[in-house]
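Below, in structure tokens: the form predicted alone, a single chain.
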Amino acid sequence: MNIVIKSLVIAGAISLMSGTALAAENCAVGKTVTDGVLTIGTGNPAYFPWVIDDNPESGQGFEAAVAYALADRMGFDADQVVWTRTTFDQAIQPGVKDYDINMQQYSITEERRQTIDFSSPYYTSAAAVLVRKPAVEAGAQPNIASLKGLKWGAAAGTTANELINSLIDPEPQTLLYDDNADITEALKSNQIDAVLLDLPSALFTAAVLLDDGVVLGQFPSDATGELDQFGAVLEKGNPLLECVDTALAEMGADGTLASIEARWLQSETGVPVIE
């Protein structure tokens, strides 16, 4: 390549990158509830593994870590991030918000879009295997060969039964129940050994609804198709949305989101990926 042309190409690339960075740093100017501050809503309380010890200011936990990484991409230092608390339902009611974005594992749905705006997804839920400790003590392991021998349950009318058949193809026939509440009771009464839930539901059920629940493993999201996708909630028509989406796109492209997910939803929860 001609040296002059090559120099112009390099200079143009540097200029483009600088311009992109400058745009990212200044995209939120004049668009936040409080100028110069990014106000982020979370739950009251906020739970593990999304926020550790109900302390989002620490940046510990999946959503807390995503929030600070997102703020940084938008030009806010950590000390320019302010947290506020809302209930789950309160945050998605129509009307003026006292936050810029709210992150509480909100699944993106068209019904909710009627009253609020969603960012692009920052997490696509994985399908996770939920068992009880007796199954683990009997030898259940997070691999397909082990999972094939378990007795599975699924909620009729959901995609769980189809996923169980396609991902695991268990030897015993899968038993069908009316809903997830019935599945939980079936686990408790030893009618079944395992169920397939989205990871957030599996973590909640293991920690809250079962005395001895264990999330044995999780399938990568690209193996199960798109389950629930979580997006940040913004006030309807908020001009900050474009800025948030640009930052999230960058975080997805450079591996930032994947790295945060690997730490907080795999390593810290102890839920391995099923190969």
Contents of the next structure:
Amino acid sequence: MNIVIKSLVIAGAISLMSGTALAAENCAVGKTVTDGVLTIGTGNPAYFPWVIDDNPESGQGFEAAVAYALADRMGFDADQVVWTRTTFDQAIQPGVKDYDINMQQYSITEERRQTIDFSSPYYTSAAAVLVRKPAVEAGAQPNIASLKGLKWGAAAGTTANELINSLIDPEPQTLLYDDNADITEALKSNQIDAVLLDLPSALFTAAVLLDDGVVLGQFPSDATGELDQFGAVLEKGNPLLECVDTALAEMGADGTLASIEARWLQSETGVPVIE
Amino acid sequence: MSKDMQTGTPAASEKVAGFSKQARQQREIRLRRRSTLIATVSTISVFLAIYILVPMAPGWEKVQHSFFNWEIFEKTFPTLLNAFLLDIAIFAWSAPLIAIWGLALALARDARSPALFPLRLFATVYNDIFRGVPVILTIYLIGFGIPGLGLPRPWNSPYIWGSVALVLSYSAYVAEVYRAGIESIHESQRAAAKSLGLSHWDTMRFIILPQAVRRVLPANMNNLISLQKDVALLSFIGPVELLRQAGVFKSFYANFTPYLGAALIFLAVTIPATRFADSLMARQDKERR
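Having gone through the form predicted alone, I am curious about the other one (the form predicted together with the partner chain); can you provide its structure?
Full complex below, order starting with the chain above.
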């Protein structure tokens, strides 16, 4: 009798556990572009350290790693994940999408929410100021007064331009470029003094792309608000959003996101905070 | 020949029957009215079909939200207009330089003295290269490359080198247009000028160029219109002009409506310019007849 009750309890517990696991895994069934496959959009090219060597299939790099962990939570094996390349514009154009979720450092903003859906954030980035040694030698310092006098550059499609205007409001007009490669070129040719980037990109550019790059400082994250929280983009009204958010919440709660971040993104210590 | 025949027939038919002429006139009026009616009905029905059918498409609401969003249009349009001032400025300082440098290149290609052959060779190679390379590539190469050599500020400004790139590219096109104009002036005029004792350059200055430049004015107007749109390419190397500003708004709102605003601003300039070029061409045609 006792044994029967015990085994019943165990069976019940097991079915309950598998039930909840199944609920999370079944959530995405029938909601993806291709049945049984999760299609994830990334940039063309996808940049370090978000995707290493422009090869998201390897799972190397912060966003690639998050994507595979996320897919796993949603019940997709690694071989059920398909990558596709999109530009920012393709991600926001109206009509049928060829991806389920799109991850390429999209900052979550209210304005963008009018047209697309964002998952809850998978990374909160500090905005960092990248300069070259000559600017430091000329007296650039990590405070607003000093930053105001610099000639700024930023990538046009990002929220950096907004941040420069709201946080620094520099005197010379800000120049805008298509991507980080062009910004780096403008820095090298001394057409701009300073660039606002997310901290991981700033550290990478300073260390690898520039001979004399210096990350001058970073803004405290409460100053930049929601502007530099990265979320995955989904078509507006996509029912998959709920599944993605559930999975991301789990990954945040059990430390998965933090450990992926620790592995792929350089530590933020040593970069002074801008006053 | 055919004109003679036409003037011949009405006179003949008039004699044959005054009655039939009136009937024919009435028929012509009827025909004209009918074709006006058909044109009106077909135009209205096409627009009506677009107006009714397009919003019936399942994705229309999303398209409308993304491309024809009045709220965003209202918010962004004043800033876009302001950004267009930069396009106008770049255009204003580039166009005269293009006209001058293009003319110089055309003259170099027309140099006839054997001693000036290197000049001719230079102009030919120049035109081949700059007409063959996409403008945007020239802008990247010159706009980033030359300041990269270590020029001090403000001489490394993207405004300067971007404009230089535009001038280099466009003058190659303009030079070819000028050359076509120069070559269209009949050789006998040069001979006549020579017999009057005019030197090569005086012939060019007083006889050939005044006619050639006027003759190719409509073609050069086309180049101007195209330049007016291509100044936007400077945005690739930093300046925030109309197209870039629209792109910034597009990213900020995740909405394409600002591009519609930019298109309207461009059209507001290019359509009058195109009509002006057309009327110039029509006037020249009339003068030549």
